[in-house]
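Just one chain follows, in the form predicted alone, and it is written as structure tokens.
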Amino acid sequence: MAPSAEKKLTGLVAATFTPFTPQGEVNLAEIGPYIDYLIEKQGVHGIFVNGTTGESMSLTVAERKILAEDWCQKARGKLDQVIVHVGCMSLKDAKELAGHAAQIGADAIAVMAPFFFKPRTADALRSFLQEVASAAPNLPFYYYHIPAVTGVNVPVRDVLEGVEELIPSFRGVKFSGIDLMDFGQCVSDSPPHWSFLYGMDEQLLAALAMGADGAVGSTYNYAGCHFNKLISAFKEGHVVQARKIQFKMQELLSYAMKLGFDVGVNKQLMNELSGLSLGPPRLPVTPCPFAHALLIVKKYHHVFTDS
């Protein structure tokens, strides 16, 4: 198990996107570059690979490999933590990438509940992830909700219910979802070294007055050094400069809703603010239209500049 393995995670956790070429292949060769931009430029150390941002569930296994493991060798010694998000539809393919995950050297992984037959209860889903977490046992194991997309409204709360006792490297969830209340009672229910990561960055900050421990988002990739200075404020009790920076936050996410943001949309804006050639996504997402990603590149700059 590496080193950092047994440390809570806190802090921000970039949900990367997957580079591609022109012409649709995994574009390997963008990934170092990548992890530097987050460092020196977000100043962001944790990665969320393979996700919903990472458009997993549009590639194949194979490429998931291949991909977990260049992200784990070239952050070695760069970044504190890489997730490798293993979650799939097959419980063999889930397994086998969690295995794989613990050959590689990642830090931990996280798994979503499957979406085309559902986990219709806390029990179902919990005897899911256990087979998924026994094949990497030694691995950090975190839940992924995402109810928006997976359709699996499960309250977690019942999902943790004795969780440990069937997986006993559980170690917290990614909450991508809008139920603070279900937040709330997972984090005051919980031990402490659970970890307690929230996934809707417009709302972060109510989050982290709930007890979140950190946050993992796509906005990471290029907002990351704004949503640092918001975590930094609020644990210094600067409640009012938090909250001017999710306001600034929620005007440019508010903007690009408008515009249709998606995983399209959201990548070409990495391409465009980062530099880095990070490809179209992979159908069924379509590519942003080139004039709109430059109308949120604006909004950015004159919400994050000149405001």
Ligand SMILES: CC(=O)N[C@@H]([C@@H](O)[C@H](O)[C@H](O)CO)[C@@H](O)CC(=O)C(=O)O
Given for the second form:
Amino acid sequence: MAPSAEKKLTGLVAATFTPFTPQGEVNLAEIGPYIDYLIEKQGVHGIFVNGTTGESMSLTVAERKILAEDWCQKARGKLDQVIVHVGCMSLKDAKELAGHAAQIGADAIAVMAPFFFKPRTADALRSFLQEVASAAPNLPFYYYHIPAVTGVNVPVRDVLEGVEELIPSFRGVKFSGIDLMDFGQCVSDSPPHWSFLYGMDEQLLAALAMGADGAVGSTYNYAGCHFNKLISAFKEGHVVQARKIQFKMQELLSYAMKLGFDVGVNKQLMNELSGLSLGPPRLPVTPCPFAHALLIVKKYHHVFTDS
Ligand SMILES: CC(=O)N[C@@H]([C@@H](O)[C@H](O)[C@H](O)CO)[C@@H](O)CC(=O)C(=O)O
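Could you switch over to the form predicted together with the ligand, since the one displayed so far is the form predicted alone?
Next comes the full complex, this chain leading.
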């Protein structure tokens, strides 16, 4: 039986970092405090685990299961949504993780396109997604579009053609691309029970104007409190106010990008701003030089002083 159709996903969803010990092992002890931090300090009530920010492709299947289970268990009764990303290069691994997500009580699953052997057509990609979804037919299913990372540039509007007939649990897209025309066409042609979650934090306001229901991103881990204000301002029709917050975030990110913004830098920024001990990234991502992290933290405080 497909999941019920009525519940839309809205608001901010933090794409979580995977906590590691200084030695690089999964560190479950930080997950509880991490969840409390998101709720209390950022006003964020949804998480997207084992995604890009969570370095899923550098984790083993066993590690991804342990992490997903712990996030789900500790989030129960605290967070509104735990979406588990189960995409893998191997269809079999992805199906195994999808089935596991259903067993542990995840609220939804998401799948990015495999990117070693890339699907060349919307048909091939849909078939892959259908197979994965079939392992968890009762869980809401989201396609995770992140072309800059996967190199899979199949327009999402093509992927969505006839998708719910193949995947009855299909409920929307996590769209981490910059093509707002593709995004707009997806939104305009979609049934009301699908949700569109935008994933380029630097231009969320534009996606809200285009009809995004919510947002999944890495910076909501430490700047969710500002983005919540952006969303409220947008909803109340105060576009100039919303734009001011978006521009601040753009100023911060362009500064960080000049210093080489990647998951390692982002994770260190989160460590510094939250006080959590999420450890270093895993190779091939290298740790952020300490001096760079401090400069970006300083910039963060400078940019958001009056917010
Ligand atoms: C490529 C990348 O990591 N994109 C981030 C963004 O939140 C991104 O960090 C942000 O927009 C800054 O560029 C998210 O879309 C990724 C994400 O949601 C995930 O971790 O799965």
